[in-house]
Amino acid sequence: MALAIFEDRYGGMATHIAFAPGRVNLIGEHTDYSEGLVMPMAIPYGVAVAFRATDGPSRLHSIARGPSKSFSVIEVVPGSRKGWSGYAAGMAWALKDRGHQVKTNIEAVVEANLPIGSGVSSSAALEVAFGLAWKTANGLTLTPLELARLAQHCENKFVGVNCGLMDMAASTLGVAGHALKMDIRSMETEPIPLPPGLVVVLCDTGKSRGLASSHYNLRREEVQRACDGLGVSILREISFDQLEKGKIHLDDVAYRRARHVVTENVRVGSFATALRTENQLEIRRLLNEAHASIRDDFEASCAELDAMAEIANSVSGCWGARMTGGGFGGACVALVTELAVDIFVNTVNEAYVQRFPTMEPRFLICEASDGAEVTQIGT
């Protein structure tokens, strides 16, 4: 559809598509920025854009939410741009604050299949997406890690939003067939296969999210508070025994955000052996205990995700589910056998209308997907 609208909206062809998938995070929550220790996944839904360079102003329109206001690559700086164009936007000033040359403005279409607000990263697909626009468009050259560092720096220094790293690396970083155990400290990434015949339900709540609007910047200044009273510059540097003995310098509230960032890395660990062993009974535990934490000590759950992860894990063939993403809404993950995938999803689906009548929940069955790339049209 992208290419049919560009050529119709701009009178010419399109000359690449780039996609960029959006991920589910299977464990390790709010861990990325104190360089911790995560387990996304790429997903087959996701963000793609259709564009050519062109010698007018940048003109960015979206099949879901319409155009949007001409620009300037040269002139765009933070507090420029609002609404979704400022993730495009954004992707070329963060470029050239990084030091690129980004002259060439583009002629794009916007098209998307990624449910907005589920905690599936929306926003880090789109900035990929736009970033590999922008280098392909002035001729650039980046690594993936690159991108994917760039994509954060957008939406931390242009959107606002002072995320990690994760969500941009998990969709420029992707393996089919594979989870990622990432260690942010160190950028070191494991590709951990799947066990054969499982598959990643996402179950969203139809409660949308918005991170910019919501409570995430308030958890990373509580997690700073922790390290400020520990003595650290991150949480990454402290063990459990640690944390343990220097929780008398700690509040409450910032002890317990510590007690989870610290936990939560462990049970990454943890969870890569299971998921390699195929332990059902593991892999259950540690995604109850991970909701649990993100529930109890974070306080980034909300009624409508507990109810998610509560029905889910109740239906047989479920090997374990949580929320997942930023929380304050969103999804849950859930693990489920192929062959009870449909019983599960009609099951949880009647389960929840029935405590929530006035939200549309849905159901995305998603397999481990490649990272972003960028195609030349007609190759």
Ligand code: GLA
The other form holds:
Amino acid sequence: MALAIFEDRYGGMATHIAFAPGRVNLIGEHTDYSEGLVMPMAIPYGVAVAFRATDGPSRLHSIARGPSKSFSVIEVVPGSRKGWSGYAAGMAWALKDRGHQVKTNIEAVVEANLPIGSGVSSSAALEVAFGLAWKTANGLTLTPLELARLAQHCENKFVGVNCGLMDMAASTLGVAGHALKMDIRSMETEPIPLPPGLVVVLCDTGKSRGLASSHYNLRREEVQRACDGLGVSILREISFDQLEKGKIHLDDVAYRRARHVVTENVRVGSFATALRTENQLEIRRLLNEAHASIRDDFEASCAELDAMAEIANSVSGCWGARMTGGGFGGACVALVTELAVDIFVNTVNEAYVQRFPTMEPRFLICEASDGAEVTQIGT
Ligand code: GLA
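Target state, the form predicted in complex with alpha-D-galactopyranose (GLA); input state, the form predicted on its own:
Shown next: the complete complex, the earlier chain at its head.
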């Protein structure tokens, strides 16, 4: 559809399509900004941008949101754009701010097929897709990791959300059929094959993540407070034993936030082994522990997410479930035996709606997919 609308709006054909996937995180939540371990996977849903270079100003159109005001890449500065086009223009700014030559404008049509507000990183996908568009139009060379870091720079400094690197890195580095065990400190990335016959189901509670970014920033402050009390710059430097020894320097909230991060890093490592050995019991144990930790110690869950995880866990064929993403609304991730998926979705849907009659849950089957790429049209 993006291509037809492109032709309609701008006359002539787009030269390229960039596609960047969203992500689901299997385990390793709220650890990325402590340089910890995460295990997301890219999903087949994401953002596509049909584009071509132009001598005129940049003109962007979103199929869902309509056109945005035209602008010149030369003039883009933080604070100059709000809404979805801020993510697009912000990527041009991020490239320039990191020393890349961005002078060529683009005409573009954006088409997204991922749910907004479910915690599958629609904003990271939008940034990465536009990163590829600016890169291509301006003849730049960037590795997938550099692109991810630029998208994080855009989100932190242009959009103003203080997120970590996980979402963007999952979008650029995804490997089909695999989850990515990433060490955010070294950026060592290990693709872990998903057991055959196992399906990843995103169970969206329907509770929007409205205040998520203010909660998120507060959690970052609390984690920083824990670091200050422990006398380290980042929680990655702390082992569980060191945390227990340093506990006397922390208030209860800071201690529990740190305990979540420190124990979650260990769980990611164990989870990688459990996936590789297809150890169903261990996978279940770790997902349950991860959910309890983010619920009780990190307090980033909510009643809807807790209910969704509990219901999903109780349905046969489910290997385990936990909340995924930033939290405070959004979705759970469940690992489900392929043959049981239809029954799983129906049963969970029914039980959840019974508890939350005004909510409209959604279920998305997510195959682990490759990372973002740009395709030249007609090749
Ligand atoms: C959001 C952020 C990520 C990460 C997760 C929690 O998705 O964008 O950087 O911190 O929350 O794991």
